[in-house]
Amino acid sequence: MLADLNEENLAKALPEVTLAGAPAVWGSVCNVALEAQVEATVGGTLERFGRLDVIVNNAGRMQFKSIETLTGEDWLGILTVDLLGAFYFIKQAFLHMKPGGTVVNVASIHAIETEPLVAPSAAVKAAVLSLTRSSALEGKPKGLRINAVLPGAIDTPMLWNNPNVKSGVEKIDREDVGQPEDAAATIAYLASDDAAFVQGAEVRVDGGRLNRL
């Protein structure tokens, strides 16, 4: 099942998933910042499929403002999507998943190293890693696995529309830019039985970009 805030994007994605081989697909328009909508999305999933095996928390926002111009509303706009959205789905996983279920949180390398003008996004992504660790500890006795992926520069509109990239504040070597499939493959691994002994992990998918001094 797919959940998206944008109904038009959701409508475009559903047939793509079907063409990729999914035997059944359902989409839910969902604002992850609202717990009631997350509950409705999970309830609809259980109603249609009878089970909940994997959750991928991939919703995220970025905002480019200097610290002195940020407001509390700016912070809450990112926190409610990136952190609370993940929490709401993890809560539903704990309530409804059977042993063997798994959650993959998509964080960012900004949780480890960052750049100017993105303080809320970097701080909240670091909090997602902390939530991953806490959830892994509490999920283990339930037979649930919770891990995180930290994508680096990925070839998406969000990367190339980044004002820091456009202005040259953030230098990006084309060799350090990965494809969405690179992140997706790592998520698929963590969600699979091949990662049965991987718990509370933080897996960087950045092509080694952070290895250089």
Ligand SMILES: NC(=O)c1ccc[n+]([C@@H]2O[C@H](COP(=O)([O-])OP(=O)(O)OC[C@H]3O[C@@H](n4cnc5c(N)ncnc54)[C@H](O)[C@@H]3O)[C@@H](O)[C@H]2O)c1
Given for the second form:
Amino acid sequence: MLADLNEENLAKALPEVTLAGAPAVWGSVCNVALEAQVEATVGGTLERFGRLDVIVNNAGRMQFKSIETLTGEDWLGILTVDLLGAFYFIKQAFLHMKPGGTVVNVASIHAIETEPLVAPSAAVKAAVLSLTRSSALEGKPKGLRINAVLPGAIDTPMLWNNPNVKSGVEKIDREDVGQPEDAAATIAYLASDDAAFVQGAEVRVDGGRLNRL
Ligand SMILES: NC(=O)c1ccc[n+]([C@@H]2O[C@H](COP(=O)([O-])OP(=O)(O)OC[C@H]3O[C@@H](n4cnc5c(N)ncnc54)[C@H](O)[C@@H]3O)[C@@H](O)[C@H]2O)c1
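Next, report the structure of the form predicted in complex with this ligand; the form predicted alone has already been given.
Below is the entire complex, every chain and molecule, led by the chain shown above.
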């Protein structure tokens, strides 16, 4: 099951999932910031597929504004998607998943180190790590695992639309840019039984960029 607010993105991704070998796939147009739409998405999944095994909380927004121009509304626009969206899906996992189920939250290296003009995204991704810890603690007795990945620079529209990257304020060596498949492979590992004893972990997928002085 794929959920995205943007119907065009969804329409592009659905055939890729089929091509990758999924026996069935369903796309739900869903604004993860709205709990009722998350409930409807999970309800539709259970109706079609009968159970919920893995949730990947990947929807995210980034906005570039200085502290003095940011508004409360700007903050809420990011917080409701990146943090509450993940929370609504984790709540559904706790309500509907059987033991063995698992959630992977997509945070960011901005949760640890950041740059100017992205205060809400950095703060909210740090909060996603905190939510990962809290839900891992509460999920363990239910047999549910909750972990997080922290991508570095990944070759997607979000990276190349970043005005700090465009202007050269944020310098990225080509060797520090990963592919979506790099993040996906780590997510797949965390979601698999190979990671059965991995709980509340924060796994960086940044090619080692954060270690450099
Ligand atoms: N690309 C990077 O360099 C990078 C680095 C660190 C973290 N991340 C994180 O990885 C995740 C994926 O990012 P990406 O690079 O693919 O970004 P992207 O902008 O290319 O894709 C984000 C997707 O989220 C969807 N979305 C946005 N708001 C939504 C909402 N309210 N409800 C449902 N869907 C919504 C968009 O339609 C889009 O398909 C995000 O959480 C992002 O913060 C990306």
